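Shown here is one chain on its own, the form predicted alone, set out as structure tokens.
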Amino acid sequence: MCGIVGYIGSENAAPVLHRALTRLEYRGYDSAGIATVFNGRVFVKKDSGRIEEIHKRLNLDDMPGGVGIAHTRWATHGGPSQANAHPHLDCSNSIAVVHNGVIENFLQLRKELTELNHVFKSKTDTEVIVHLVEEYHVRQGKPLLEAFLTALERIQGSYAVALISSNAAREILVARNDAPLAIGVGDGFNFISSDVTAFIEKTKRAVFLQNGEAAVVRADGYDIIKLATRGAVARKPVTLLWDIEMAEKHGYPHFTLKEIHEQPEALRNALRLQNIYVDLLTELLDRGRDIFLLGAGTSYHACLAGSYLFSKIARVATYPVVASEFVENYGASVNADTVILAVSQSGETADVLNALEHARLRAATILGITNTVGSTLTRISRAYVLQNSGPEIGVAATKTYTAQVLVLTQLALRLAKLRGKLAQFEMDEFKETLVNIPGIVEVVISRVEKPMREVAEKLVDKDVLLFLGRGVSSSTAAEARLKVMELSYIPCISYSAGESKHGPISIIDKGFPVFFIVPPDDDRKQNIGNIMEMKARGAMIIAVADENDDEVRELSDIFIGMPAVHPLLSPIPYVIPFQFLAYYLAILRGNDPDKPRNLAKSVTVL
């Protein structure tokens, strides 16, 4: 979500780190800045904003020292503003920290601290590293380094972090969790990043720290340690076959694709929210005599996936509600007992937010999920989420989707407790499943790009694609035909598939191509049925469904086999196949699936 960088070597360390915050721009970012290391001092300029208007504003390649951290931040806790934005220093004014990803336990861990006589200076969960720390090394007296470690040892979440400190300024210290960090390794130098795009102009020899791991860097070497037996780990550098462009997206030919394959890491991220916001939300939720989910484009998707989990998982009837149809079709209707769940990635669609400004001012109560902290949304809400995907440079919303669904999911399932609406075996069998979704796409990725892209070549030249599904997978199909028609401008219908009778099988002719959507689910005989009835007619049947599923498998032309999943999460994995297919498609038609053709990430006037 954040993009960290430091070096280490003899040059002056806040040009170079300046220099690469600019290769980190294409990620996203609302704040930056830079901290350096020089005659037992620390020095530290940051601010919210773009790189180069900080720049002018504080001259960041003013500051002395040949080692240094930096950091362009994406929120996740906090705003955007000069006291959120890393590096973040402890008391002292000794050591400095940057971090990408999310600490789970920050609230626990804050309010230790804060007993412990630790003044915050911002609302970050980051700044808990940096006064854990500085409690078992400059108060308890620890080596640096084991400070460092046993810092770690108490954080739960995700993290790639790196600190530097006075007391040691030849060295930089580094670790990972669940996020992604790289060092980068010259000729008298070295380099740590999130993202090896910021230094490969340097040097395309780097060494990937793994899961669970820290490493103390220098400027003529590195020690890489196992966090759970603090023993040293061998790994030489490998050779980076990148330039910049393709290390921009990872190696990836577009950012779409990437985005595909970076959804098991958004959605661990999806899982980490804070407790307190999701209880808050959930207290407002079922004080709700009507609930709306208010959504534009792929967040109304979510919004119908969700419906249907509020109703099975809470048993509470919610309206998903396209945002734009809100104020003229419901408005009338809103008063004090309504609550309206508002979602948006970008927290600032226009369409979103005139629905909620009208009922704002009938009195409703106002929740948000957003990706974006100091957004339009999260001013207006009186509680919001965050999904935590971080940015998203695709045009088409793939992990965004994904990520909504997961934090919608959690939402309903905090409900159905507080309502006592499911038996704790049920709730323990949906949590377990919940907890493993991360995986199961992970799976799903690597086995079906391959497939679907042999599907986009058989269709590659048809003239309409028919997509149909039953109850929450309604939401996959309207999503799936979204993204296919958005990437590869063929135009696309979607149904659910008990209305296929009342139009659709009309236009069905022989090899007209129709996507069925099948999860081993209470609708499933009813989708064999509908499948029945469309190969009777000469249709292309491609089912995606449970691998298991051999009566599915018999009847289609393309079967696309799934790893088990309960049905009512099966919109997040279920969806990765049109991910793909969309991708594929738009490829193989000669469209620049990034960048479609008159559309615009966010819609920002009515």
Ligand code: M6R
Given for the second form:
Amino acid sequence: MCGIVGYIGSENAAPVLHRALTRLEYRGYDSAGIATVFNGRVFVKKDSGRIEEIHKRLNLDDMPGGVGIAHTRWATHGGPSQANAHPHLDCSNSIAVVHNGVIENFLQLRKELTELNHVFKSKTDTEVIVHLVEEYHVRQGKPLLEAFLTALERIQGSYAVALISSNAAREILVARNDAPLAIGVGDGFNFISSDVTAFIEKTKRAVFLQNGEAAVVRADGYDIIKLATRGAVARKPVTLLWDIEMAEKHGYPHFTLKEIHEQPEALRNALRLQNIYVDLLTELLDRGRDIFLLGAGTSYHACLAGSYLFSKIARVATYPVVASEFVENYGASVNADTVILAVSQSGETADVLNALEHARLRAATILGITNTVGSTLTRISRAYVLQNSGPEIGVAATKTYTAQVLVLTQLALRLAKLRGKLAQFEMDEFKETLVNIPGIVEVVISRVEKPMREVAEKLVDKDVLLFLGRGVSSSTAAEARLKVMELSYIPCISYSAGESKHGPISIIDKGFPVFFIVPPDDDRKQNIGNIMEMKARGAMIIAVADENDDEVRELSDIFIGMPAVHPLLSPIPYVIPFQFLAYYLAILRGNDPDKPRNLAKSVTVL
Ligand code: M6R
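Switch over from the form predicted alone to the form predicted together with this ligand, please.
Now the complete complex, all chains and molecules, led by this one.
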């Protein structure tokens, strides 16, 4: 996730953009830059680092021109550096582009453009956009707008993109597909931005672009164009009722709630992995004699889910290990045939890095899944995949967890293909399910928030909660336990449901709340047996199960119905009710859900 903003009007654009950028910094903060047009020239200042550091070095306010675009970056392709910072320029330095999103076919386009003698200065996917426009406009002589629209036809992936040109000082061209973009409509000036926080101080009137739309934005108006037909779209501005703080959180009271709601977008981005890296990771995994999946906290739970997925999809056994336990307990078994797949949102968790350092010294192959380009994990991994979730500000991992599980699923699927372990029809069935996951999660979010708030109201004064699931759902139970415990401060227990009769059942008495995670999988029948055992002892049964599972519905005191999903992918939608439960318990108990006590977003001590 990055932030883009543009301004056109009578004020000097650079200071306006600088201020607007600071409002977008929550969308990414590893590098930033501004481009303006003045007197037939494009001016650019950009660098790696946070905006204020860059401003101290370069004075971002001191640039001429009443039109400009700016960017604050959360790296996806190419680490944080001056060259990779946006805006990007074409070879003739007459066109500048900023972009938020992921261009999936950038490698093919880059090759094609390089053969046409375009010179690339960065490692980003974005740079292909500006060279494509250059190709059609500067070299082939198409009008700028037509060149822009033609370039967009060549691009696959997600984008909110803005472009300025020294040949068109009175307009900003923008377009969107699967990344947010709004026009801030003022009197004699207009903004474009990834979100309204950037301009809400200056105007409260906004037009939201839809997927597949472009726009020409001038100081005195805007024209929206439907990309598929190139026809005009009429849309009037709406008036925003938010203040700046509400706008930063998109109207949600907390970042945690915003991030829970962002999961469909984060999952779409997690499906846009770069194939070459996924293939490389898969090949290296395939060579491992022992494969460890390593993580801490929520990332460990993703590993736990991953171990079931690798086993059931690819028929490959892996060891999920809590990072802090690795060196002393498994370290001696590590050698050159060992592969460690480390999962870490931040890529900086000390327990993970400590384990990896040990493994590195013993010549193991280190692989990574992370959300943070340029993190230590990316530097020490032989190969890594970026989950593309954008910054997560709430201390509790929400959108990054479901994205990690989706990345692990794709790796398991790729490994299954490589080893010939899945029949074609199974492969097709899975792929279809993967593509549907963001939509399923959208349905779950819209459906479960209210009932889970009501569950939270019922349970707010309980002393302890129990979470049970079987198979891959035991990882969902563990993650539910962690989430609810860290935000509500209520002690929680989770177990594999089959283990409940081997001890935990002794704590059950009348009204004791027991959550069951019961997707319609091979374990369902046995789960029902466990529900009956708990019920017989007076437990309050709260089941998260398929919406058509009438048997479980009958047995439950509270039933949360879920839409149909492939059972192996259930960890993604089935964890969402518990994220809401954790959030609302925190609110009801007066805790700050964004900053739970005693915790840090990234734990960089052993
Ligand atoms: O950055 P990482 O994924 O390595 O972080 C690991 C844990 O510290 C993290 O998941 C932590 O457990 C979260 N607070 C859970 O919500």
